[in-house]
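What follows is a single chain, given as C-alpha cells, in the form predicted alone.
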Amino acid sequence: MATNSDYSGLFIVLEGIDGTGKSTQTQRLASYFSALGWEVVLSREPTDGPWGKKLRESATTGRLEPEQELEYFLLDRKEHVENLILPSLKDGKVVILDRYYFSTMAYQGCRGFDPAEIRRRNEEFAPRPDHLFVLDIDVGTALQRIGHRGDTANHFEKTDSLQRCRDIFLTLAGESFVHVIPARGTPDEITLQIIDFLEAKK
C-alpha cells in the first residue's frame, strides 16, 4: 500500500450513505483548495471507466452477483489508483474523492462479505487517505433526501441495507484519519465543519 510518505499531495475522501450530501461537499472542497492555490483533482467511485460504467448500470438495471460486483469494484479501483490517484498525489495535487473503498466495505458488507477482509484486499494496492470525512445522518432523513431527487428505484438504496451501511461506516470512527461529520445541517454548515477541521490540522 502506498503511504503518505510516497507522495507530496493531499488525499481527501468523503463517504457516507446516499443522501448525505457528499457530491455537494466534494465540489465545495475543490473550490476551497483551488482558492488557496492548489491544483485539485476531483473524482468519484465508481469511475466512468469500463468497470465503473458496468457498476453504475447495475444500480438501475439490477445488481450483479455479489462476487462479480465486488470484483468489478476492485478492478475499477485499481485502474483509478494507477491512472489518476497516485500520479496526481505524486505531482503534489489535492485529490478529493466522492466514495472510495470504504463504500465497498459498507455496501458489499451488506451483501455478506466481511468488511475487514474487503479493506485488507483494497489496502494491498490503494493508498489510505490523509483525511476521511464520513458524513453521517439517520436513514430516515437520507431516504427523504433521496426521494426528493427522484432516485427511489435505486437498488442500492433500500432502508435495511442503508442502516447496515451506516453502521459499517461508523465502525471507522476513532481512527486517526477518520472524522465523522453530522450532516443534518445546511450545506454551508457542513462545509464549515470540514474546513474548520482542515484549518486546525495545518
Contents of the next structure:
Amino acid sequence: MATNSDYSGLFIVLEGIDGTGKSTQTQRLASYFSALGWEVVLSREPTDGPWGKKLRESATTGRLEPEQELEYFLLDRKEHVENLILPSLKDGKVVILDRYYFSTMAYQGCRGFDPAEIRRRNEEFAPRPDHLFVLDIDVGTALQRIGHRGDTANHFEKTDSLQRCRDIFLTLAGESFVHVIPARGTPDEITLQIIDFLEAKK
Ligand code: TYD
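The form predicted in complex with thymidine-5'-diphosphate is what I need now, so please give it after the form predicted alone.
The complete assembly is shown below, putting the previous chain first.
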C-alpha cells in the first residue's frame, strides 16, 4: 500500500451518502487551499475516464450486474490513482476527492459484497487519505435534498440502501484519519467545521 510517507502532498477525501453536500464542500476546500498558496487538484469518482463514464451511463441505461459494477469501480480507481492522484501527491499538491474507495465499501457493500474485503482490495493499490471527512445526515433529509419523492428515484438513491450505505460509512468513525461531520447545518457551518479541524492539525 502506498502511504503518506511516499509523497509530499496532502490527500483529502469527502464521503457521504447522496445529498450530503460533498461537491459544494470539495469546491470550498479547493478555494481555501488555493488561497493558502497550494496547488490544488480537485477530482471525483466515478471519474470522467472510460470506466467512470460507463458507470455514470449505467445510472440511466440500467444498473450493471454487481460483479461487473464492482470491477468497473476498481478499474476506474486504478486509473485515477495512477494517472492523477499519486503523480499529484508526489508533486506536492493537495488532492481533494469527492468520493473514493469508501463509497465502494458503502454502495457495493450494500449490494452484498463484504465492505472489509472491498477495502482490502482497494488498499492494495490506492493510498489512504491523510484526512477522510464523512459528511453525515439522516437519510430522510438526504432524500429531500436530492428531490426524491418516492417515485422518481434512480437505483442509487433508494431509501433502504442509502440507510445501509450510511451505516457502513459510520463504521469508519474512530479511525485516526476519519472525521464524521454532522452535515445538517448551512454550507458555511460545514466548511468551518472542516477547516477548524484541518487548522487544529497544523
Ligand atoms: P455521485 O458523486 O453522487 O455522482 P453525481 O455527481 O452524478 O450525483 O456518484 C454517483 C453514484 O455512484 C453515487 O450514487 C454513488 C455511486 N458510487 C458507487 O456506487 N461506488 C463507488 O465506488 C463510487 C465512487 C460511487
